[in-house]
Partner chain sequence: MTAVLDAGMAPHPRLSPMTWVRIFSRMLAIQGSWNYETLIGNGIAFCVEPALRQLPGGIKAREFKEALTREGAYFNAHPYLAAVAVGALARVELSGVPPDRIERFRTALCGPLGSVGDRLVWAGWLPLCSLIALLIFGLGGGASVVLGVFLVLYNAGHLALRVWGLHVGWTRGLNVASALANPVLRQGPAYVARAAAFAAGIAVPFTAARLLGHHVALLGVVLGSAALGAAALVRLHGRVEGYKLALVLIALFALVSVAR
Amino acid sequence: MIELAPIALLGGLFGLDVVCFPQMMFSRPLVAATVAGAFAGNTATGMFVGVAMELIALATLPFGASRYPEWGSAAVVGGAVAAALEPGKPGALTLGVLAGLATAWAGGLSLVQLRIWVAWLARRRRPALDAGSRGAVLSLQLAGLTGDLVRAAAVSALSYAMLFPVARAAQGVWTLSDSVSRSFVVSVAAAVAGTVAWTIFHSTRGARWYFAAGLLIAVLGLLVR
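Can you show the structure of this one chain in the form predicted alone?
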């Protein structure tokens, strides 16, 4: 089991990027899980978890007042759990993705609580905000950013500490072959991504042609390597 400090730090940074700052897309599961896998000593396994979670996360639009899973810290936990499991044994990808999904659900709940706390702070500083106080605005923004960083770090550390022992025990009694386990994860992730793509095709004019062009470019890129 790797130390919790790197997991907390990575989870905090990637979780902060989801909504608050700097929104540079490095919180996407493909990036976050790959980096976490590298820290855990198995970059490739982390990347595989990130690909699967990225396909599932396509259905999430993290803006507005909607409630949604928090994929930044979740991908860190999923990638780290899968990468830290015993190499050569089946089930690592499946268990990593399951750990990531559980963390995404918990992270979504924590985001709701963070918003409630920020709203409480804003109500307390309402007179200063109504007066146009620059200090009140800056302090409220910094409090929100700091709170989100601490929230994501805590969710990542606690989720990894609780889920890794469960994943390790599950891998010890895993009976499905690695090919069957991977096929199950790929099928579920592809089904979710396909549903999202179908929704976009029906709501955006010309989207199917952009998708087809991008797919063709990707296939050609693989063929010329």
Second form
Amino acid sequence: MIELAPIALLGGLFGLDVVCFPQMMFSRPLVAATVAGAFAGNTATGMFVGVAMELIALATLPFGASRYPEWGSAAVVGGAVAAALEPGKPGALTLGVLAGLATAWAGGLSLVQLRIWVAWLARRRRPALDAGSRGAVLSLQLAGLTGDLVRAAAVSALSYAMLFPVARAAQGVWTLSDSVSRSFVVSVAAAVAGTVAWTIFHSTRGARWYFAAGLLIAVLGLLVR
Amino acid sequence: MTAVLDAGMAPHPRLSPMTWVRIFSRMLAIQGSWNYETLIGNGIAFCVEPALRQLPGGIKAREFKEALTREGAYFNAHPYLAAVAVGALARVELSGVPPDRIERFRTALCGPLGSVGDRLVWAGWLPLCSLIALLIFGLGGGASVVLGVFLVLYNAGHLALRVWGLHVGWTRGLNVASALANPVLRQGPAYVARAAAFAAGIAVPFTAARLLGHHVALLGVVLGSAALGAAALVRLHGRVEGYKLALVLIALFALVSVAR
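Compare with the form predicted alone: the form predicted together with its partner chain:
Next comes the full complex, this chain leading.
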């Protein structure tokens, strides 16, 4: 359980980046899972989990007040779980992505609760805010930032503590081959990423032809390889 | 136009470099107190506050407190393009524009800064940078290259947008609406979307191929299944979120593998 401290720290920092500070996209699965994998001693596995989750995360558009999964702490958990499993055995990528997606869902719910809590804090400070109190403005901002850091750290630590033992046990009795396991996860991730292309086609004239041109280049490139 | 400009801009206030540093660094935390009631309202007050200290009488004065109260009210904008509002609101507050006019101006800024930013950044620049990084991964790039390219490319656009927003808001004040007609904001989303579509076409197959590793012979089956899955998801559009469906499918797959 000593590994929970760095996971909570990483998850807290990457979770904070999703909305509150500094939104520089360290929290993208591609980045967060790779860094978590490196911390857990297997950068490559962390990156593979991050890439699969990134394909899925492409479909998430964090518009305004919409509710969305929280990818920062999720990717830390996904990358760390996969990197800490036995590397030579099948199932690591599948179980890492699964742990990441479950955490993304829980993290999204916790983000909603945080926003409700911040609104409650703002209502409590309303008289001071309405009186133009500088201290009230600064303390509300600081409380929100601190709350988000604690939320993301807690989500990461709890998810890892609960999911890693389950993932390790599941890998021990994993029956499907590595090829089938990988193919399934990649198919699902690529399917979700494919919906992004549709969203772009829907909103931008001619985009489908650009997609088709890119696809043609990719097919030719893969055939040549 | 000149009358509006004069009413909104005179006298011309100045801010010290340290004040600009404070405002800019606070903008990185503008969503720190995001909530379902005032959205980024408190964040706007938090960012404008270093500039408001220059109002006559400083932080103890009635003018400062009234301005801070105004700026802390409900506000909605894309967090990066909120820089336009922060710059413009700092300018009009320090220029002595009447409070009722500032409130109307503030309300008018909300909608456009949200929709333009969402289209340009969340639906355009972010997916494009992500797909370029995925393509580099698919072509065999190592972790440092993939992450480095993604973070540098994305944040070059991100930070430039914040700096531009702050500058244009401050220099134009009440006339900042004309800045939103900037070609980058008007036509940029369409160009970025086409580039993202092109990148998606190349990146997804290469990424899938590398993820499959030495099982790459299955790539055709994987891409065919992905195309069918994407079509099914599109038909379910709005009724199910992609990541939730992925969670359920992968969980069922894991159960099958464990229970066999």
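Residue numbers count along the first chain shown, from 1. Not measured: the values here are computed from a predicted model. The term rigid core refers to the maximal set of C-alpha atoms that superpose within 1.5 Å between the two forms.
- With the core held fixed between the two forms, residue 211 has its Cα displaced by at least 2 Å.
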